[in-house]
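A single chain, nothing else alongside it, follows as structure tokens in the form predicted alone.
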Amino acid sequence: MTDNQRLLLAIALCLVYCAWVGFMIFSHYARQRDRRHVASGAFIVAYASQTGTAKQWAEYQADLLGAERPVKVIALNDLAIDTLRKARDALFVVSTYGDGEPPDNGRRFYRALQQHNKQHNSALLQPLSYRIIALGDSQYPAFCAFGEQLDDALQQSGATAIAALKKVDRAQSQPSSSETFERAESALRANTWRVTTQQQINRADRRELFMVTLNAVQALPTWQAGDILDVRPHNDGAAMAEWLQKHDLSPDTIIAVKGTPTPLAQVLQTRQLTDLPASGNAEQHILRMPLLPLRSYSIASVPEEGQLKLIVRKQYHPDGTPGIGSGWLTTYAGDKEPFCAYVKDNPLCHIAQHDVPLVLIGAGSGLAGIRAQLAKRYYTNSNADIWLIYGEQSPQLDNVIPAAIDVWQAKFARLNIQHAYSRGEPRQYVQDIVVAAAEELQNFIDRGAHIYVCGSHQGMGQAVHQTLTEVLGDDALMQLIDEQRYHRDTY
């Protein structure tokens, strides 16, 4: 080949590659745009939702409302203020994240709509009909805040709100409530689960972290690391067996559940265990009990692995009683007593893109959400960087990355791994990690690089948005949650 030939082919190669790049950028520019369109005279249906749920519910409300006219359910950041002026009615399925804070895909036009209300003093919004519905958990003192923060700016706009905010309680978990939250979301993967093997990862007692791994008992699911699976856990067969003798009652005492005739102990199995009145029907009452409320944990592995695992940290009462999630699936639970849990989509954390490197964040049970991502980035055959620091408190009891994912570690040959120990010399959190590396954190991001944190949102998930923000700059930050490059699985 002459010279002249190898110029023109890497011409060649040149101009095919950037038509290559021009139709990728136009592409998801076009993506973009098809996930913006809202149809004139749609009815908008617009979620914020940091786990899922709320997207859940949107879509159920959205299949409910479709009958009637179309319906368009979009990301709340992905609504422009200008969409909202031309639209006649819309209803707004939003959570709260942290201490009453957006969740991350609402967090953009939440700061638009007050930005506009700060700079206009007429009804921008004045043609608009709403309503609101708010989840959230009464456990948590900013219980449904963003929902709150939302019906104010929205009324401030000029917007007329056609019904009281609604907010919906998942820690009460009242049959009415929990059944809306069951339509929303068997309607998607309800499945039929046993837990096989329980296995305890670290040494330390009182604070124990197992490696739960469950089977399904029909066809495995799909899911995408990042996503999370909602527990409803049973109660332990003993207090059962006490509450029973409490109140007289036979196991199998047939009840009447929807009209289908179902023993008593398998009625009990899912509902809190209050006290029968003195008088009164009995059944009745045992009907109305409180479902126990669901658990949501990080899904710690993939499908390809053909089973579900979970790193679950054994929670205690004050009583010294395991927790009614956890204790059910580290202690009670065995491959003799199916239960029921919903894979939840949970598209905030999801990376589509393997061939980028990636920063991993978290402490204690924080373990699930990195081991999923490590395992796509396994059996994607995936040779980015992978840079994750971990906390935990005790070197010497809390050695636990091994356990989790040393099958695969060899396989990851840029892999780096950093641990904070809170017990150890010297005494780190993994925010001191980020402060340190700063400059190569920095150097990730200019790279591509997506960032994922998971653990606790209390202490650790505050303290590392914290830092990143101080590290990276605040519009920066928010530039990589606009870009779906920043995702933080976070409880």
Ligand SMILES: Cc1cc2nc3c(=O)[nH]c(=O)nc-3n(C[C@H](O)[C@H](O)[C@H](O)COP(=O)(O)OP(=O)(O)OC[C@H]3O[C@@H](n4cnc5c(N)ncnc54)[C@H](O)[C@@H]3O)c2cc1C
Given for the second form:
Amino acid sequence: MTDNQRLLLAIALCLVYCAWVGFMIFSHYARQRDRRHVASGAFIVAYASQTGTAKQWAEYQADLLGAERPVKVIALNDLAIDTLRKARDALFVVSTYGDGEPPDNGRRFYRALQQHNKQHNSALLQPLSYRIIALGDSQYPAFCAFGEQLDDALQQSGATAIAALKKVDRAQSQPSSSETFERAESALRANTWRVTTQQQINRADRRELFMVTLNAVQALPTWQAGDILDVRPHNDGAAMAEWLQKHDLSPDTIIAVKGTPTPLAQVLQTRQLTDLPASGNAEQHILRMPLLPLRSYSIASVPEEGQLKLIVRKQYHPDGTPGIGSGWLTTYAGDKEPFCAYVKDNPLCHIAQHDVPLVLIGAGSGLAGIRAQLAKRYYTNSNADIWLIYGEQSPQLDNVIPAAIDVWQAKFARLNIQHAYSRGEPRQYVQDIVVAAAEELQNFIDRGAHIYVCGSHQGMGQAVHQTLTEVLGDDALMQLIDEQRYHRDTY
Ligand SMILES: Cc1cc2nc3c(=O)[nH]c(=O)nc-3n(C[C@H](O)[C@H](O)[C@H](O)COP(=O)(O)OP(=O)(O)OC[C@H]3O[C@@H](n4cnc5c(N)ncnc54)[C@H](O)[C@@H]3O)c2cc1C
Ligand SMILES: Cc1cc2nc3c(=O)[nH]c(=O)nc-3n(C[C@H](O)[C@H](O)[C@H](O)COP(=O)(O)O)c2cc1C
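Could you present the same protein in the form predicted together with the ligand, rather than the form predicted alone shown above?
To see the whole picture, the full complex is given below, headed by that same chain.
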């Protein structure tokens, strides 16, 4: 090939490359425009959801409404205030996160609305009629706070509430009396599982950390690193036997559940064992006994492993009995008693890019989500930098990382692990490491890193969020949230 031909070939290749980059940029913006586009006259169903429940409710509500008129389901952050101004009707389905805060995909919209109310003090949204379904958990002090804040802000901007704010309480285990919840729950992916191993991975008493392995009774469902398993726990067999004896009932007694004859032992497995009244119809009372509440766990494995793994802290009640969910998973469940659990999509914790650096920050049972993200990098053969900052109490009792990730650790050439032990030497928390390594963190961010935080919100997530705000700056952190590069899997 002559020099000229080589030059022409190089130019042609450059042009093809530029055309490809142009096409990718165009399709990216076209996709964004599609996602945000709202046809005129459409009924808007906007959701703000951290772990997908409010999104599922929104989609279900949209199905009900869709029979009557066009409906657009949209994340709150994708909804422009101007679009809302032109709409006549909207339904907001929003959960509450953090300490009474908006979920990440509603935060920007809420800020914009507040700012507008402050600056203009006008009836910007006067033509709009709306209602709000607020999902929350009454175990948190700021119950459904974001739903209330949004309600206030919409009213301030002149919109009219056509119904009182409807609060849905996750801690109430019997919301299934509401048809909506039942339908939304049935849209979740229910599977039957068996626990095959319960391995304690630390050496501490009364705060044991377990790696729990589940096998699917039918085909293994799919999920992604960052997703959640909602478990319907069962009662301990001994507690059930005691209840039956106390009420002089046989486990083999047959009662009709929605017309299906079912042994009493099976009915009691998933119900709160409240006392029966002295008189009245026992069967009807049993059927009204609330279900044990669902318990959420960050999935610690990826489907490529062929099993679903959880990392569970065993909790104890003041009387020494184990917690409802953690006790079931770490102690009572065995491979003989299959149970139901739902794989829940948690899109804000999915990390699509695996060729950019990753900062993993977690403590205690937060190792679950971290393990799943590492597994994903392992199975995608990523060799980008990974920086893992993990906190626990004691270097002697809590050296848990080897048991959790030993199988692949050697394969990660660029994995840097830093431990923070609150009762070690020095006494440190994960946020102390973040402060000390602020420059390095900025360097990771400049190279396009994602940050993923997993573990208890009160104990760790809140402090890490505060520290990241100080180290990177509020605006930069907001931008990372908007770019879906800061993922919070905290509970
Ligand atoms: C999105 C998400 C992901 C999660 N991921 C994980 C995970 O990966 N690993 C993990 O271990 N956990 C995880 N959790 C926490 C988990 O869902 C449960 O909250 C946890 O296992 C405790 O539930 P339990 O039913 O075992 O305890 P419960 O029976 O609910 O008891 C919890 C605690 O409440 C206190 N308590 C209960 N009753 C009383 C009482 N009468 N008086 C005083 N105190 C009382 C006790 O101190 C007890 O320790 C996650 C939570 C969420 C929301
Ligand atoms: C870390 C965390 C913090 C939460 N904080 C609150 C809160 O302050 N107030 C509240 O009512 N519910 C709170 N919740 C409960 C959620 O709002 C509730 O579980 C809701 O159903 C989640 O919906 P989503 O999956 O759409 O995010 C919190 C849940 C988590 C995991």
